[in-house]
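In structure tokens, the next block holds one chain alone, the form predicted on its own.
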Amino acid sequence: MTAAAATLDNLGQLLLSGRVEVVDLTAPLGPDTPLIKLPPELAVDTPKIEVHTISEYDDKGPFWAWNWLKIGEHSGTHFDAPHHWITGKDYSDGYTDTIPVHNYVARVNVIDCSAQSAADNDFLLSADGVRAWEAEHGAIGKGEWVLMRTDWDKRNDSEAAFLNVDAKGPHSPGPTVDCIEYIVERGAIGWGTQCIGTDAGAAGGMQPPFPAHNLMHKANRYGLASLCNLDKLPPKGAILVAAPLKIVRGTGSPVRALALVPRG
């Protein structure tokens, strides 16, 4: 048995024994899933998710049940491909059906900003904040995911609380411009959050606006939004599996994001 085969065999045994746990990072997906709301002058909102029965052990299909869905690519826990943003539009491997599949499995860094986000809904993680985290936990490596833990998923059962919009606009934590510039420089393959999108609520007023979208996709990197259960992941040491549907020329997709986490 080769070393690689032995490693995979050992992983299989660790999964069976529970010493490696599979943690679900995905929100439930259905008609009540919170969806992003855009200003009417910018775009039409993603329609509400609809689930329609085709048959369920009846005269339309006596032995089987199945449904058809109406759903936007960027609904619920979802993956942003580079082609989602104008800065990433020219990458031939920037669609959900052309991204190299090995990029969907990678090591993950989880930066805990939950206390700051609880104290300030508009909390912004800066490059200095990332550097301070690295000084404690180790450097972010090339090809790794960086996830911002805010525990915002605890609001997921209320669209109003999850979107958190008032007369001044949306209020949710996220990254600064220099934060995204720094993790791109470090070689991170993607950036993820627990909020409705990968940017902060106030990101439209930044320069450039929406830096997580603008800069990550400009660098042919990826995004994950509406993640859950990041409180169950260590700062380092887990593996993230986040594979979008293979939609032809897809700009993104709902995902079942999973983490492999060592226990004991």
Second form
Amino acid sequence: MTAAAATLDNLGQLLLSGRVEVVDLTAPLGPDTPLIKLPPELAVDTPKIEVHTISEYDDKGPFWAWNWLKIGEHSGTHFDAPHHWITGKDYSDGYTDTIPVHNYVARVNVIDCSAQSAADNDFLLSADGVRAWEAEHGAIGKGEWVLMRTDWDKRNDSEAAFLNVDAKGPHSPGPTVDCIEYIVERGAIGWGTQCIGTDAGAAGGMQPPFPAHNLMHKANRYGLASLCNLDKLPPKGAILVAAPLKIVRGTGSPVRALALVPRG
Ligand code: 23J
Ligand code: MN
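Got the form predicted on its own; could you also share the form predicted together with oxo(2-sulfanylphenyl)acetic acid?
So here's everything in the complex, that chain up top.
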């Protein structure tokens, strides 16, 4: 057996015995899933999710149940492809059907910002914050995900609490411009958060606006939003599996995001 074959066989054993656990990083997807609200003068919103029964063992289909869905690509726990943003529009491998699939399975770094985000709903993770985390936990490597833990998933059952909008706009944590510049430089494959989008609530006022979108996709890297259960992941040592649907020329898609996590 080659080393790779032996390692993979061992992983199979560890999964079977539960010593490697599969953690679900995905929010429920349905009519109550919170959706982003964009400034109305700027944009049209993604529609509410609809689930329609085609049949359920009835006169529309006597022996089977099935539904059809109405759903935006950027709904719930979802993947942002480079073509989602104008800065990433020209990558031929930047669509949900053209991204190389090996990018959907990668090491993951989880930066715990839950305390700061609870104290300040507009908390921004900076490049210095990432460097301080690296000094404690180890460097972010090329081809790895960087996820910002805020425990925002605890608000997922209330769209009002999840979006956290007041007269001044949405208040949710996210990255600074220099944070995203730094992780792009480190070679991170993607940036993920637990909030409605990969950017902070206040990101529209940054320069450039929406830096996680603007700068990650400009560099042909990816995003993940509305992730759950990051409190169940170690800072380093887990593997993230998150693949969008193979929508032809898609800009993103809901995903079933999973993490392989060592136990014990
Ligand atoms: C469209 C326009 C602006 C933003 C977004 C979508 C997202 O956050 C998204 O889901 O990609 S900021
Ligand atoms: Mn998106």
